[in-house]
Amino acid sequence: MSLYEEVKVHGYAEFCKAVSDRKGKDIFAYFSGNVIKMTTSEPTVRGEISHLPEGSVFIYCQVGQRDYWKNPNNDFKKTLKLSGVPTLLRYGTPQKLVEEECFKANLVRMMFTED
């Protein structure tokens, strides 16, 4: 059994469900979307996953299309604030790594463990 639970969305709406449906818990979010950055931040993050804290839920979430991601009213930059993806972020709280942070481990681990 996982001591962490993984749920995979896809736009807006449904990140919001899943953080709704999971309320209460330690959310750590990332943000992907179809370029090649994702596919190379991917295994970094994956690969600290072990780190996560026990009962915390990660949740994987494909932004859209490239279009959608370039409309800068688009809810995930309007709401959310997020600026570029990948981003990795601990739901609720500032902890945020964005883009090239994303492909270190070190960094990563860090946002897993500290609180």
Given for the second form:
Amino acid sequence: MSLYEEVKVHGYAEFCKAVSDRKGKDIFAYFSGNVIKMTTSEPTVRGEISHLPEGSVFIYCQVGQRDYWKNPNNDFKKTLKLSGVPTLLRYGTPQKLVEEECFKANLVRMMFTED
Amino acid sequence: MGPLIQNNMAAFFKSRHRWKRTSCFTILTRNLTGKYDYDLVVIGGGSGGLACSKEAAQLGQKVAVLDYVEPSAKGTKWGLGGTCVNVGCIPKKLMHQAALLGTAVKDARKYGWKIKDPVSHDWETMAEAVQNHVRSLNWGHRVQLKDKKVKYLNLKGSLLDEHTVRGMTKSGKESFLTAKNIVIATGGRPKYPTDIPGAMEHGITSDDIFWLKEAPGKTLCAGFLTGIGQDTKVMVRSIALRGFDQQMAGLVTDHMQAYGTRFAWGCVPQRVDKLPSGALQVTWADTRTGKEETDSFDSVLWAVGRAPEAKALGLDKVGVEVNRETGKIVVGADESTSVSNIYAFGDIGEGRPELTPTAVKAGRLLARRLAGQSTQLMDYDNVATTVFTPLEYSCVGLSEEEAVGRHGQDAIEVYHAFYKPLEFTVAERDASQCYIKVVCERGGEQRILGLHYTGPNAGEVMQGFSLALRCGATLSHLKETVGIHPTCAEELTKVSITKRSGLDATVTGC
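Please move on to the form predicted in complex with its partner chain, as the form predicted on its own is already shown.
All chains and molecules follow, beginning with the one already shown.
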């Protein structure tokens, strides 16, 4: 039995639906692009996933193709204010780890375990 | 008996007198070699404390920083980062910007923009945006400390002895850390008047204003509020901007009065009462008329000075000397205190400027000295600063009063000019208080002693000139500098009228 719920989504619309379906929950979102280099931080995040708080939600979101991401007006950049991928954030809070920060286990663990 | 146990015995004998005072728990936490838990423990996670601890960690020291925010009288509290990030520089500048934009929107019509009347301001929108930015800075600091391997503890720190720091949680649970060196950077908090009934109960301070969920309404005290449409009155007991050049302070307040902030000069508040409506009734004595006056306000903001966060540190027990008048820690040029391995800097240091950049720099230099990497001391001279009043005022070096005091009236020359920012012309804005003053030596090379400027973007204007002062700029250097046109800053390079001449100092067109 897992302490957290994992949800996999593709694109902005699916992401928003996943969030609105889980109102009131502590939501952690990991945004990944479809580029090979993105996968190197995944083991770091996956390695710390056991530290997620009980009852929280982990949304793994593929942002879309390279061309979509490169467009500065895409929804992720405009509305969610993402500046790069991968990004790991705690939804509704200013807690965010961007790019190289996602490769650091101690930072990922800090986000999952500290207030 | 092996060498390990012999080392312990040696440590025991060395610290025997400390054994008597500290609890068994402390001794058990020391590792077997008898060394300290940390090379450096910093009490205070503000501008100074964070800079110092991060620098020390980068230089290979084992560092811990304790940060704790005692809630204000109104219950306001905030995250890591200290005064600057949470209740000082950052929210102040952002709300000042909100006010400037309000004025800019009105000016915009003269520049052809079709903007419908009335233009109104929503406090909640501004407050949320500012508070979100502050929270992102709190998080940013957490990430930096973690990344640089600085141990962060959200505990209220105090001194147990010269090598032991006690950390306390909100609920009173204690823990102890030992350190080779201890740095105190706990800063200060706004003062409440102690002799005015109702002051603490009904009033707020800068600790609270940036975190209010609703607009403060009709307020007694605080300039930016007029700019965002709040009815504001500032009550001044004697002088405004004490410690600053008083001529410049007068220009600042004249401007505020001209733009709608009401001033009550020579008035001393006597009591604050809450009315059944919820409004606050303030009674004050007008020293100029001898009469007692009252008025009601939605909010009363006290801005009557800041007090050092030193009382609960246990300083007297450990023997750290404190200035009896100010309550601040007495420090040497190298930020040392009367106890050899304890240092203090930032707002808590006696005689230090209460500014973020000096705390940051002093903190970094201290860390380098403690790590044995440098002997460089902090230079507190010629530090430029800006007061972000509705008409901004920036300066570097001596005020005119200080220059006269140090050198004598006859040995100084003051060049000055009243100028008009180009942008004010089309906007039909009054520029009567836009002014520049260059205080320099009268003889020899005429070294510049102080520069003063009131006008738009005062901080941006002054930054480059502070470099000039650091390099020993003279009046000729200034006059030989070609200005950038059209700017306000160029007026500094064009001064030619002296106060001594008595001539009209108003700049005419180019």
